[in-house]
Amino acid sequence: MSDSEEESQDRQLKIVIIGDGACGKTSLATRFAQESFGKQYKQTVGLDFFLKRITLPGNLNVTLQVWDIGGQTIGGKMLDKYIYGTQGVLLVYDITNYQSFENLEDWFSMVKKVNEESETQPFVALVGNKIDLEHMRTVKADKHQRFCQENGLGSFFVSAKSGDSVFLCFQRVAAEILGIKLNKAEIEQSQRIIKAEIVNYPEDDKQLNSAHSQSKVCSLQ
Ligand SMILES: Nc1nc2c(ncn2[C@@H]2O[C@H](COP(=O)(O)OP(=O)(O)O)[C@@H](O)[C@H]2O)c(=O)[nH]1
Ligand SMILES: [Mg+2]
């Protein structure tokens, strides 16, 4: 087998979420990365990062490596080695904090310089989360959309409470990252299972047991 054909069968991708603190990075990752696979997180100095693998069209698996920035805010040191490479970056905000939102233009400067350099730019997405929080609403989503539009952003509202599109929304960048177009038949299925998954935990079960991660696994396939 040669090489190129070995990396084709599981390519590593690394997608790092930023955004202000309290928007939900660090619920988002741990919804994504435990639904399937149980724990799988990993505390290194000032870094967290989360493996995942998934499947995409094609019987392609992929691995995840996503990245929680953990504390760090928009000055901190280790944050330009932490987007470095990077092949995706989720861009997070609350949907319910406008504040949240007008930060992104900062995180978003700050990805564009520290790969000013290099030869490929990273898959950037918007996602606007707490989409159960719809009533508290104060970012319109025509704001959203404007901007993933000015800059050429993917864009995805989710919930990492509910689990609302947030398997969707990391199976769409990876997808991008890697050039695989997904039908509709494989979007609504991520959807299905996501709402599947919605009515069997009770909300406030933030911490999944390995009973539960196995369930799940049973529910993805
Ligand atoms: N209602 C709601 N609350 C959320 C959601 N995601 C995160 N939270 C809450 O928002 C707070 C901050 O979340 P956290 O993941 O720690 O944010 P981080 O600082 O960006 O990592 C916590 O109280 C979470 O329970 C969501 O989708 N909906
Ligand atoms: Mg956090």
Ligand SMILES: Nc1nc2c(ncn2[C@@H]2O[C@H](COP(=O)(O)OP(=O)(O)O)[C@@H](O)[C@H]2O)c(=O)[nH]1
Contents of the next structure:
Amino acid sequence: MSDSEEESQDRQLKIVIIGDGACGKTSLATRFAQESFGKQYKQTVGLDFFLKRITLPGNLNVTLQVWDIGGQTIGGKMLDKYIYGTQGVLLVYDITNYQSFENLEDWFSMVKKVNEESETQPFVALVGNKIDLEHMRTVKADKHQRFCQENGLGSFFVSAKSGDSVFLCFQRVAAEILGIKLNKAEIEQSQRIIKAEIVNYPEDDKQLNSAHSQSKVCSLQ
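Shown: the form predicted together with the named molecule; wanted: the form predicted alone:
Excluded here are partners and other molecules; the one chain stands alone.
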């Protein structure tokens, strides 16, 4: 009895991350699994694999197998095998790269094709990455939301670089798959935001700001 009870409190889920190359899939996976961010871009060839254990309400331990699939595999023979049997899919695009958003139609079609005969369908979420580059956004939020509504997808905006909403994204996907409702406090607790804000003042304001922040000692440069 105790063995089965213990087993029921420890689950394993397969989460697949797909989308175009350079949209931040590996950065998203490493930010979640290792809480780190690599500044240099390195293309994923084929597949990378990450493991991370999280705890959901009810003291439920869940080990997430995160499959980071290289962007060039869209036409490859192995993609359907990577996707097969997954419980969750993250369709990731770069909010500053409109083409990466448009190409999600192809990625999503592959997910539907692989699972068309499955009794249980994976939970699929649309993830707009690089929100730390909001000023360079080319994919409007309403286009993102429309794609989600039309296809019945979950919706997230994250920054793998700053860590903004990354853990929350994986936590909510796992909870959704397992039919667990997260309360507001649990969501807020996991929404760790680490931002380095750069404020671009107009020249006049910048000089005024500088004058206020400096001491009254005049310095010549």
